[in-house]
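Here we start with a single chain on its own, the form predicted alone, put down as structure tokens.
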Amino acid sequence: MENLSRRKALSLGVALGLVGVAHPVQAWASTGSATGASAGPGPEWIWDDAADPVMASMLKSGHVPAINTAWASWVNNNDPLPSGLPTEFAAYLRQVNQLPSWADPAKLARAADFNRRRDTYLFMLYGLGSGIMSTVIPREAKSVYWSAGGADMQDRAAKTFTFGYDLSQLGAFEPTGQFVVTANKTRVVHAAVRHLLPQSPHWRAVADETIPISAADILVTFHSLGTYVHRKLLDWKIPFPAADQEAFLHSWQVAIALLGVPHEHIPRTWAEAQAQSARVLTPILSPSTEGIALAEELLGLTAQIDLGVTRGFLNEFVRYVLSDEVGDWLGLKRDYAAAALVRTGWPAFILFREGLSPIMPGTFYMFDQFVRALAMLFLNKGSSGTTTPITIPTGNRAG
């Protein structure tokens, strides 16, 4: 049995373009970091020892709702923190409001320029490819369900598109940017979600942790959204020079550390990024009930907006970007038609659209048009181009 589930993960892996696996038990052995910091207690063990305390303190006081009021007009790196928050929240967020001191101003623009040049198909990665694979990452598909964001998905997606969006800006981590305030109530967001959910009955009934996103948990999405997206350029060899890759590399371990991850389980390099990602991403992929809920919820929310395309094509893209056996794990119909556009339609589109052949494929606008749209749910911020809010939860998704 043991064999077989190597087997079914390394033909997965294989699919995602993540090879490799390794036995679980090795999953976090230490690989080095973003800093060169040894290792210290394995990630799954680590949660947040200084946000987790300051917001368990502001449920049990009542003080979020007021924070949520006061939180609201702080938006931009450079504003100051918002008057009339609790004392013991407005000094945390003092203490962690700042880029780490390793952080590369250069490596952070050049990051940002490329975001800029290869818009469409990160937008089109994160949220068709990395986006459904979040569903078929257990552990985080039950605790969205159960929190409270699971029961409004059309705006938990506009504050996800936020975060992804703020990152992808050509400021982002500049002064005038948004990440590294959207970065900080995500933060907070998340500690909120580590106090709350283990009250749920309904999540821990599902669950195989006692406390939800651990650091490992985050290394688990930052797979799912950047390693995963780097060998998605690389694999449909979209040009991608190593300066390009280095500074794509820096602006997710800032965004990483931003989030409370300790900079020691912070791979260092996309070699490490890849062989982690092989080891606790692949092996643990697998559908559950809240997870294959989800995944039709957001594949409706595409219906909103007019992608030029059938869902039969939107079901076998999903395939083409994460496998078949995600799909069939996901019960998205399929459309053997649309299969055959979809895989040879898109490699010519990639082509031409990169200058690297001459001979324009009758599919190109359908699939302009379509890479565009999706760009468009990130661009607008899954509303109407205003600053989603994120707001701190006061309880959890009820039965």
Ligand code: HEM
Given for the second form:
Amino acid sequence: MENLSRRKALSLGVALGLVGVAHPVQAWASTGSATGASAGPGPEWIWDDAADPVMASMLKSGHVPAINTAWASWVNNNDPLPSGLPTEFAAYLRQVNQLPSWADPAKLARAADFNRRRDTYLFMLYGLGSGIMSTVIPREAKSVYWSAGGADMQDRAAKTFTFGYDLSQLGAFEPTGQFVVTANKTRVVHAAVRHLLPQSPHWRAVADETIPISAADILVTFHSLGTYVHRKLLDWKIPFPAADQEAFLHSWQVAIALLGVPHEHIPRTWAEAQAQSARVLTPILSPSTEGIALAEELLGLTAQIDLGVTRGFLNEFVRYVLSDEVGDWLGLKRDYAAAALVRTGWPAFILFREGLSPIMPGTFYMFDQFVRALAMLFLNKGSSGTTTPITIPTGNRAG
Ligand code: HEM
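The structure above corresponds to the form predicted alone; please give the structure of the form predicted together with this ligand next.
Expanding to the full complex; the earlier chain stays at the top.
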């Protein structure tokens, strides 16, 4: 275990609702995945055999700027592949640009409906919970910081919103939706990063791996998103029927598959996801220079938008959803009055909003404005109000 003692990991796990710590050696031993333990290598030794060689070739031959231009108009799942793509790249896209055979349209439709019904909580948890958690996942923080996108976090955050936004749309997975294309573009960006980052002396100086973004890393990130949000909704006692939970998991299973993670390594149930998360996510959470800088940038950006709350409130909300331990790692300044407000006001807000208590708390409108403003931030795809297209980087952050 890297920087945490076993006991600290356990207490952090409890705070994040990601409990139960197994021996790290067994971390990936039983993924509880669709086909059981596979005979092949674990996901920490799997990158992307389909996308990586193609992207390395595209980058070496200087085709990427032309691909970025050509695919700008490729948006909907049923859009034809754009013309002007190099043959090899178009052949790759034709091969992967489809839902996996096991995708269940009924579950995906239900997930989309659930995402719409619960969007305010989801945006809040993805944005302030998962978004800031990503800065204490050292591999993710280091690769994001040292990749080209790390130099412009506003732009990067807007692109990441595109992923969450497209996933949350009603017809996300349907032919007129956009998620399959967005996921495919993201998969290609990750493949480019695998080729580019190892050439960065800055990244090499801090990385504990030679190639970034393994299937295991993607699963870790999935746990910081889907598994974490699922747990929090239950902890917050938001009504969450079993069929919604299953549908929500299914949409994530399809999303991770579209990002290139082999089916046999994708958890089958929330219980399995939770157990895997406790093994592979909670124990590795720790601060890094890069992560602290990214968190400050992300929270600074969020604070620029009028959420109707102070930066102290924002800091305390992050502490509330991620624990004081994480807040201390990131140096989030304390605001004890705001902390008291969050800890009493938020549960009361949920109870009233969900019709579980008839008493409207005095702080209701403040929290209401806060969740609405955060949701708008997502729904407008960042502060610009326009789609920020996902583009393939051609280099790394300079320094
Ligand atoms: C790019 C989502 C896992 C590192 C992106 C983009 C999206 C995205 C939407 C494109 C937007 C952009 O350019 O910023 C996801 C999702 C993941 C995941 C949904 C898992 C469920 C990971 C992991 C790492 C990572 C595990 C590293 C450990 C990066 C980097 C970029 C990127 C470095 C490129 C930033 C640049 O443009 O330079 N990701 N990602 N991602 N992702 Fe991921």
